[in-house]
Every structure is written in C-alpha cells, then in structure tokens.
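So this first bit is one chain, no partners, the form predicted alone, shown in structure tokens.
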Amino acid sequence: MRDPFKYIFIWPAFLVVLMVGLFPLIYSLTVSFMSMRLVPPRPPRFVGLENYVDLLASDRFWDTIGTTLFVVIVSVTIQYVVGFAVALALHAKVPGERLFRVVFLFPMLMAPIAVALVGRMLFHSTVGPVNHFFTFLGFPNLPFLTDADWAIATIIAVEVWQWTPFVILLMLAGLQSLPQDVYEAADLENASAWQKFWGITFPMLLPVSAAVVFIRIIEAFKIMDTVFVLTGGGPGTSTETLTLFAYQEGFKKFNLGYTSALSFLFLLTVILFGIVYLVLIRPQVEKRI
C-alpha cells in the first residue's frame, strides 16, 4: 500500500517550482500585449497584438532571424562534423590520446564571456595575433570584427572553438559503447576502414548524433555573450542575433512590452526549427532503435 505522507513532502516542492516557472511564463506573455515602459515611465497599456505586428513588420527582425539561423547551422555543422572527426581519431588510440581528452575540454569549461575576450584579442584587427600570422605571410589586415562577412565568420570560429568538445565528448561516449562483435564480423569479411565507418559506426551512432546536434542546436540559438563582446551586433546590426536584439529593446531601451513579444516569436522559432528537425531526423532514428 502506498504511503500517502509522502505527498506532504513532494507537493510543497511541487507548487513552488511550478509557480517559479509558470508564474513568470504567464506574466511575460500578459506583458507583450501591452505597451509598457520603463523609460521614460509610462502606464501599461492594452494594445492587444500590435507588438507582434510591429516586430513581424521589421526588417530588424527579420535580419536578425536569418542571422541567428545562419549562425546556428553553420556553427552546429561544423562542430558535429569536426568533433565526430576528433572522437573517431581519440577512439583509434592516436599518441598522446589521453592528454588530447584533457586539452580538448578546456575551451567548454571556460565561461563565453572569458572564450569571447579571448576571441576578440586574438582576431584583433591591429594587435591581434592573428592578424599579425597573416602580415608576416604577405597578407594585409582582415578585418575579422569590423566587416559584416568577416565578424559571422569570426563568431562562428569562436563558437565551434568553444562547442566542439561537448561534441567530442558525448560521441566519443557512443562510440566506446559500440559493440565490437559487429566489428570483428567485418574484419572477417575484409571490410575497409570506410565501409566500417558508413555500414557500422555512423548508422549505430545516428540516435547520439541526433540528441547531440539537437542539443547543440537549442543551446546555439541562445547566442549572445559572445556576439556581444566581440562584435555588439555590428557593424551596424549585420551580427546581431535574436537573444542581443532582445537585450537591446528590453535592458537598454526598457521597451518591455516590445521585448516580451519578441521573446515569444523568438520561443517560437525556436519551436518551429526543432520541430522541423525532429521531423526530418525520426525517421532514420526509428530504424536505428
């Protein structure tokens, strides 16, 4: 028979976690159906959706979702395929593999604020050490955080410098928990290191690859210590990314009606883009399980 005390326990905890999290969830989205300012002060005021027509009507907006968006597949790309890459060359037993283990995860430990300092002191455009890499081969001065193109290319360096080992570490998780049966079939059948890979590793992998670049994904949209400290979103707004679009309206300019409308588009693309991708990924998962 069930003890019934142990409810009195678990529903205090219960309620207050729930209203924790409910309560502010609720209040925010009360909010952006108003017109509410902090400075100059102003009464709230009833204006129904017109902020969430405002911000579909902006081009601000729209730059800055296709700018996350690029960010995020490039940046998410890059780091699954280089780290899968790092994973498969530590599980091979390389020289010197388990000082490469430590050394890799260094970057994920740092906070982004300390990676993104560090960023923007080595692609500085005069004193950075990058810069003077390119002067000593021949090459003028990039602009790495000055120029539109440059400054993406930069934050995304940055971010797949920073990122890669969370990747490295949880395939490489997958891939020691591989069974080696299969692999000793294929050794008897003469199999090469490239058909090993393609009919075994990636296809028994494919349900850690898909949690991991998921993961990676939703934590990628979030983008904004970094953009912040090496670029501010410039030049001009050409790098500014939907979470330091809403810094920008909500802590700077106190627009908090604007601001909450503008956090719940961006939850929903959010939503959107991984349902998006479950929906493309489940079906090649579902025959891995």
Contents of the next structure:
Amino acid sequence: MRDPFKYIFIWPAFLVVLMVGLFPLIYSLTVSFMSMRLVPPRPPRFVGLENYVDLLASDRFWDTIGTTLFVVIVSVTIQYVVGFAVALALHAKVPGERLFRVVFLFPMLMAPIAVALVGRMLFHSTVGPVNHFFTFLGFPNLPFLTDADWAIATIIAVEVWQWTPFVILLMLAGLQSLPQDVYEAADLENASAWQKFWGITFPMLLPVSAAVVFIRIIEAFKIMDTVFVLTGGGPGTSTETLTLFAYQEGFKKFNLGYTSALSFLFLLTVILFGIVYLVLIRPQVEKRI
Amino acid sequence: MAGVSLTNISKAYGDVTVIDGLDLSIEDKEFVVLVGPSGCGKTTTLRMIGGLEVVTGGTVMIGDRDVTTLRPGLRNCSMVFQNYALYPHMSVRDNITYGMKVRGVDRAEMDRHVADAARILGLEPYLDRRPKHLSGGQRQRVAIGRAIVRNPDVFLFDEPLSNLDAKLRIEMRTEIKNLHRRLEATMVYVTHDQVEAMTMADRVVVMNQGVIEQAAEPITLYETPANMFVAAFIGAPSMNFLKATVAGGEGGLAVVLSDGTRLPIPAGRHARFGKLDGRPVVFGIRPEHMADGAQGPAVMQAMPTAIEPLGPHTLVVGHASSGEPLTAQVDAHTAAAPDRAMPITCMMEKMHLFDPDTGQAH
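Alternate state requested, the form predicted together with the partner chain (shown: the form predicted alone):
Every chain and every other molecule in the complex is listed next, the one we just looked at coming first.
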C-alpha cells in the first residue's frame, strides 16, 4: 500500500481486462434497458425494464429455458455416468486400452459444427444410416429430427457423443492420481469391486466429479451449433434453446435491446443454476477432502 | 493366530527373477523382521505372504492352510503400509471399521472393537477426525488399529516407521513391540533399518538379492554372522574388513595384515582358526572392538582422516597402514587428530575371519 509504484505494473493488465471483458458487458447491460433495432434502423430509446418484463411474460422464453435445462440435465447426467464408466474400464487396463483411449477422444477433438453435420447426416429421416439400420431390423422409419421428442433426444445423443470424452479424460486422470495402497488395504479386507468403487473410488473422486460436472453444465448451457445445425430449433420452436433464441432475436430480427436483456437473463439462469449446484454439492465434497 | 511357511518361493517379473527358491518358516506368535538393502526382495516376500503379489512358484502356507492361490481377502492377514494407506475421506472410526463393514459385522460389535483398538493405541480423542488432521504417528496408530480389529492370523508390517521422525520412530518401535507382547500375534515386519530389526525382532531374516543370507536371533547375527554381508549389514558403524593371512610361527597363530602387521590370535581360538594356517582370509573387526593406543599385543597403525565425537565415545575414521578403510570406536577423550598416525588395539577375541572368495565366515 505504501509503494504506489507497483500499481504501474497492474494497471496495463487491468485496462486490457476492462476493455475486452468488462466494457462489452457493461455496454450490453446498458443496451438491455433500451429499445434498439437495426432493421428498420431506429434511434435507441431508453425503455427501462420493458425488455425484461416482455421476456418474462413470453411463453417462448420459458419454453427455451425448459428445453435448455432439459438438455443440460439429461445430457450432462448421461455424459458423467457413461464417461465415468468408460474411464473405469480404461483404468482397469482392458486389452487394447491405449487404442481405445485415443479413439474415445476423437469426438471431442472435432468442431461442434462438424459433429452436428455428421449427426444430421446420420439421423436423416430418409437417407440417414441410423434409420436404414432400424428399417433393416424391422422398425418403422423414425422421425429423429422432425418429431419434437425425437429431435430433443437426438440433440442429447449428439451432445453425449461429443462431450463424453471430456468426462472420460478428466475422470481417467483422477483415477490415475488415486493412491494404489488404499485399494490394496481394501483387497486385504476382502472388499468386492462394487464395495471398492462405492466406498473408495467414488468418494475420493467426488471433488473431481463435482468440477467435471460443473464445467460440463456451464458448457452445455451454451449449446448452439448442435441445435442450429440439427434442427434449427424446430420442429416449430420445440428444440429451441436460450442461445438459439438469442441468435434468432439478435441476428434475424436485429432486435438488440431485447436480445441483450435475453442474454442477461441467460447469464442469470446459468449463475442461479450454478449456485444451486454448488450449494448442493459443496457439503458433500467438503466432507471428503 | 498361525505360523507362516514359505517353501521354494520364487517371484519373477518377466525375465527378471527377484526371488528364487526362498524357504522361510515363521513360528506361531513369532515376531520376524525381514531386513536388507533396497531391492533385496523383502517387501516382495511380505506382499507374497499377504497375497498382494502372486508367487511365480512355490507354496505359501498360513497355519495349515495352503494360501498360495487365495486372493488377499481370504488369507486373514492384516497389513500396515509404509504410507499408512488410510482412506482419506473417512474418519478414524470409519477407517478402523471399514473392513468390518465390508464383512457385515453388526454395529455393536464394531463399536466394541473400535473402543478396544482406540484404548490400546490411545486414539480415543481422534476417532471423529480425518487422517489429514492427524500427525504421522497418529496416522500410523490408526493403520495399526485397522489391522488389530481384523484379529488376523498374521500381521504384516511394510516399513511402517519409515515416514516418521527419529524420535517418534523410537517411540513407535517400543509400542509395536509391546503390542506384539500383548496380542501374542504372529508378526512379519519389513525394514531396511538394522537397528529397528535388532531391537524389535524375535528373529531377524537378513536378505540380499532375493536370497536369505542368515535368519537368526539378533544377538546371534551380531556375534556370529554367517558371512561378510551379514557382518557388514548388522552393526553400526559397519564392521571393518582387512585383507590378511593366517600365519603360525614363533609367536603362535596370528592374523598378518597385508602391510605385515601381526595380530596374535588368542590361544582360546587357535582350535577354531588353526586349520587356516597359511591361508588368505578377510579379517573382520567391529569398530567397538577396537581401542585407542597400544593396550595389548594386537596393535595396528591407523591414519585418521576424520574424528567424530559422539558423546559416549568417539569414532576415528581413516585407513589402516595397508590403505584399506578403517573405522574405530575409541574413548570419548581421545587425543587422536586427523592426519596423525595412531596405534589402535584390536580385541582379537571378538574378531571374525571370512573366506575371501565366498565371503563365508570361518
């Protein structure tokens, strides 16, 4: 505190953060209290909380929240369960484990847009190989992308396919960091594989699990490319997520004030969900570290 | 409780054989310490008893049960690990009861066992703490507590005191020894510390390169080592070894060092060493069996390079006039000084002679 010279070193970094991080955020917050349209161009007009009130009164907004939450909760749950299971299998040194380890990471290394395009081809109602396969087995042609329920399920399937490798990678790293001797101690106690998993592995990896799930929740909320390419939010708006809703309002209708308000409500939703998650998980994690 | 019997045990990792044809019999209620340098196979042997390593060949018996192919949990062994191997997410109580929970022991019995173990090991105030809130010594007690409640046939200790500081190590050494007396259990204990081995064991097994060099009571190892390895390993500072020849002649039987120094062998030992007349030997003498100055007939010259006062006595570290390294334990108030030649008297009734080719004691 007595040496002002040190602040000279902090200010450049602080200014950069201010410019690239905080300024757009503050500008966007300001815009969210205005009516600002690019098409047709109108002078910005302060409207107070009108954009927020309109949004909160809109059924479409609540539908997109519901869709987003559903995709987030279901896809992250499946990613965690499948990812942890595969990590356990890889950690148990199954034959060909090195090859699997690399192959399982491929989907994560691909651009989401490419994954979504592949998904669209695979699940195409007439030319998609998935439907060919089902037809071959005697099932009727399934409306993977044209029926609301099937479309949501397909989006979740593609999300799971792409992001489970992330869970595998981190859980495997967690498993490899666990001490071996506690398992030997459990072996001497004649603990079964399930008892060792439930009594030792799972609780010891809970901090890693909590972090992995948290990262995936935040990322899953931002789902955009997959939905955009697979269904475009349809049929109707049945698979429209918050990001896609914002995109439609901002880049189709150029309704910037409304979109900014939507973005901030989106931010609030993510923060709220994140806080609830952390409040629930923290006591469990703290009990074990 | 039960004894342990290892018959013709071998262990190989791929092409590398670390233990080959090891035989060891441990009596019921015996405290046996396996000791040796790093990589000698002592921990592997212990782990093979516990089933944590699969034997490549041979038979492991615990009591009258052949456990060679049984998995660890069915051998009824408890093990205390070097790094404690406590479950970090569990309290002390849960750590101790984990095995009982796994086996489905009822709550009341678990509580009774925990109370007993906590009382014996002084863990009562810490039962609800987690391992990270305990000191090294307390963690080791928890690990021992976990072993006790199992009521095993054999206790296995894998260098359990290595991570403790010197003072705590001495305290825990005594505690484990008292525990053995109280539980009257069969205990197999691995250490690389020969002092730990000597102070705790009923019987010490000295191992080297996967082979048992000698298995005997501590005092036997010290007084009549079977070979140069055991002689050098047991005792601190280590025994001195000097090339020599046994020669008869006018002054009677004597050890003649390579520089010509003649150290007469006492008459009482002529019968034992007389047959070596004229043969080359390795003359072994412990530092504590040497004295400052010329106090008898067996005197050799030493050139000190360092003087190490230890309080009760002083170590003179240097070399003999033949150039071979030499350490002598002399009076605390010795006048010895570095680089000033001094006479050293050898207590020849305590000396050892070894075959220079095989290293075996004569």
